[in-house]
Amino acid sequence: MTATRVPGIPVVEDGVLISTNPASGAEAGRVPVADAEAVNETVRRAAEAARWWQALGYDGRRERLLRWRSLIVRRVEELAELTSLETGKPNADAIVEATAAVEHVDWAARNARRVLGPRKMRTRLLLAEHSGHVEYQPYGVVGVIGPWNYPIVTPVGPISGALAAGNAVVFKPSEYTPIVGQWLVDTFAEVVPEQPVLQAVHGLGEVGAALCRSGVGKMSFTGSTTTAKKVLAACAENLVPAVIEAGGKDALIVDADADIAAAAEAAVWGSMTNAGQTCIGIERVYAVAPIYDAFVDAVVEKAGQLRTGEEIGPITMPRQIDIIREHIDDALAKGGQAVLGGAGAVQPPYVSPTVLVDVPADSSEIRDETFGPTLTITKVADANEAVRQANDTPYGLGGAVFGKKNALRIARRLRSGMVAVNSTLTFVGMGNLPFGGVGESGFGRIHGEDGLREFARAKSITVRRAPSVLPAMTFERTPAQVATIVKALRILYGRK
């Protein structure tokens, strides 16, 4: 029996998962849908691809990395097409997108040895006839559930620094690009065809849970924060150590000395670029009030430029076009007005750029996630004003300043886990940055060093080096030697 397809909706016939276009319609692929025993039995064959791949060293992993790196350089317009096809973002922000995941791969394969490779530690006192040390061991197999609004970039973020720490990796795209995930997962079997050290398995939602039961060492999960506690309730059945980054509602401050035409150029690239449907994507804008005309103005004329469905792509999840929806409908109810789009803007499977001003705090349009190519812009009085509204959310991810003077410091003051300074979401494409949120938008890193030792053990080796001056740790030591230890106590810490 032949299912009704919408498009854009992942339908499942048959066993099998098939991927449409959002806006056309058009056939992305298929593959087949996973159950909870084929979880488990790639999983099973993940854990024996582990020690093989561990096994490689620091050095091998890392040329099989960069090999996987120079193959996606090589193809990255067979890339960007396919995920244009199957999510409807433009080429060019495809492009861009493989290019930031280009960056994350070849950084974690040249980073790893140095980060998670074993190092000597300062002995101290009470052990004085030992040395330390430390070392980084990979979890076995780790699990990434992947979304689909960056289905290249989001996902190998993890994927590269769990492979460079020498783990297999079991990916489970988004059912809404799953076409995207199989030809990542294609492409490095390619390099490294011995073994299975990247597997994929697809379908709905209960084939991640099944991923968080499987048996893995660790889950690293993208996506919205009320999937992230689904995610986290079924990881801590076996209490699986997890990665999570959930929802945003991040904003940009424009303080008075400004470049008021960089800003707003940056916040509509924050805020509309991907049709807004960007975890780090600006939502809200705070300008102080002596330039907060001219920044309305400056927007306004550059977002009108962007033609729907060229720079602006559709929605890709079409049941995401309600939400949008209401939020503008809630905002303009409740006394907001739209000077770019607004209630006419949504008309499925697009939603033209809208601009929101004098909308009010308990607005949904203000408080929840939009995912959307909308943006508000918030008229403040100072600075101090600005941070206390931009921290006035559960929400915690990104974030953005716009000044001179003092734009450092107000970074500084948001409370998000990155900020970009005279600049919007630039802070994804550094491979040496930590990514990741705080609050509702999820904890622990992706990314740069933090991000590699996510994904591996610290474990503490100490190697008796001498007989002990100061026996501490015995039964045999004497009254007269825990007399010395006190004394020699009291002259190395006794002090202010």
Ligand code: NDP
Given for the second form:
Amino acid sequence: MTATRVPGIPVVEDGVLISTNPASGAEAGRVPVADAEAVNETVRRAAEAARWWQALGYDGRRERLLRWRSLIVRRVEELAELTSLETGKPNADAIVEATAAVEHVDWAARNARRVLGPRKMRTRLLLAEHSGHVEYQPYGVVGVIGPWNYPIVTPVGPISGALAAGNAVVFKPSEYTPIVGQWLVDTFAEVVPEQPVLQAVHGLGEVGAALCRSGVGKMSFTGSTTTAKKVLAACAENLVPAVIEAGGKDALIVDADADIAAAAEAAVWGSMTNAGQTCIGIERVYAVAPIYDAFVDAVVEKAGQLRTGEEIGPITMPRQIDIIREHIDDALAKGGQAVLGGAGAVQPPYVSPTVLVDVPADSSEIRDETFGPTLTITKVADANEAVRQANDTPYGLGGAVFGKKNALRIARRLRSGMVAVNSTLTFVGMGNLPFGGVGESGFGRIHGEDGLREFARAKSITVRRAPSVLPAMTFERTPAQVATIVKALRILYGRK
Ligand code: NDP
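Structure of the form predicted in complex with the named molecule, given the form predicted on its own:
All chains and molecules follow, beginning with the one already shown.
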């Protein structure tokens, strides 16, 4: 059966998923759709591959992961071109995205042994005759569900952490970006041809749901908060743990001593890169009164120079355009002003840069994730007011602060998992920094040491080194020994 094709909307024909460019409708590629049995079979194969992968040890895995990293780098133009074709994003944005992905593979490969490998712990006096050891053991198979907006870096973060920790991975890319997902899997298979250590399963949401129920040891989900709740419900059936990277409504605070030109440049990039379809994209700015007018002028000037169809690509998921339109309309209906763009900016599949001021706090542009190239700028009396308003959201993913004297203090007070000071979004590109949110933005972390530990279970081992001086954990202790234990307890911990 042949379904009607709308550019950018994936269709399934005869068990094959066909992916197209959101602007031109050009086909990006086709992949077979999996059913629940195929998902289960893929996970069974992955469990066998995991045993082989684990047996390679940290050095063997590191060597192979670094080879994958180098292969991605050698073919980065090909990957960027494919990503650009499938999502519509400008080629330069795809290159920048791939750069961050390469950083995460490299860091996870090089640091897994140090972070997860066996280590001896310092002796505790009450059990001084035992030594303590900790190591982090892999789950076996990790399921990764990814979104379409950053189809390279969002899955590669958890995939590289999970692989470096010794797991095999079954990856369900978004139905909007299966071809980029398959490229990642195919290139990994070029450097690890022996076993299916990284596999993809394709299809619509139900394939993701089947993956949650397939017997994986852990799930890593990146996508919307609404879908995250469905994923958690499916995982709960078998008590499968999950790391959740969900949506956001990130704020930028501009303090009185900020470099206004730099803040404006970063605000425009942080909100408009990838046409605003960025989980950690800046969607709201709170600028203090003394610099507000100059900042708004600078943002309008910079954003006004962006060319729709060039730096600003099409909206990848066609139905998101209605949400962006509704948010702009709602802001204007409630008294907001468009100082750039506005209602006319929505020309499917494109939305031109839109900057809104005087937008009431109860409008959807302030409250809900817009996921388009729009930015609200709100005047606030001071940094305290900025922090209060920035934190007044159920989300808490990233954020940014521009300023000098108090910038770091303000950054600490933002209720979010990450903050960039005097830049925007930069934390996503540093392999050693954990990435994740609070509240409706999710929990758990990918990237960095926390991201590696997310994909392994702590295993604690004690080893007796000598007979016990204070034998507590035995029925053979005497009353005199119990009395000595109490004395020791008072000496060690009883002082005020
Ligand atoms: P969705 O939540 O719509 O989809 C995410 C993934 O989940 C897709 O692969 C989707 O498959 C799959 N899925 C859909 N239904 C189910 C289900 N019932 N069970 C299991 N899996 C399912 O998100 P989008 O793809 O639209 O991505 C955009 C969202 O992702 C935004 O909210 C954005 O903020 C967030 N995001 C968060 C990031 C973070 O790190 N915190 C990073 C990037 C994006 P299919 O596509 O086939 O429906």
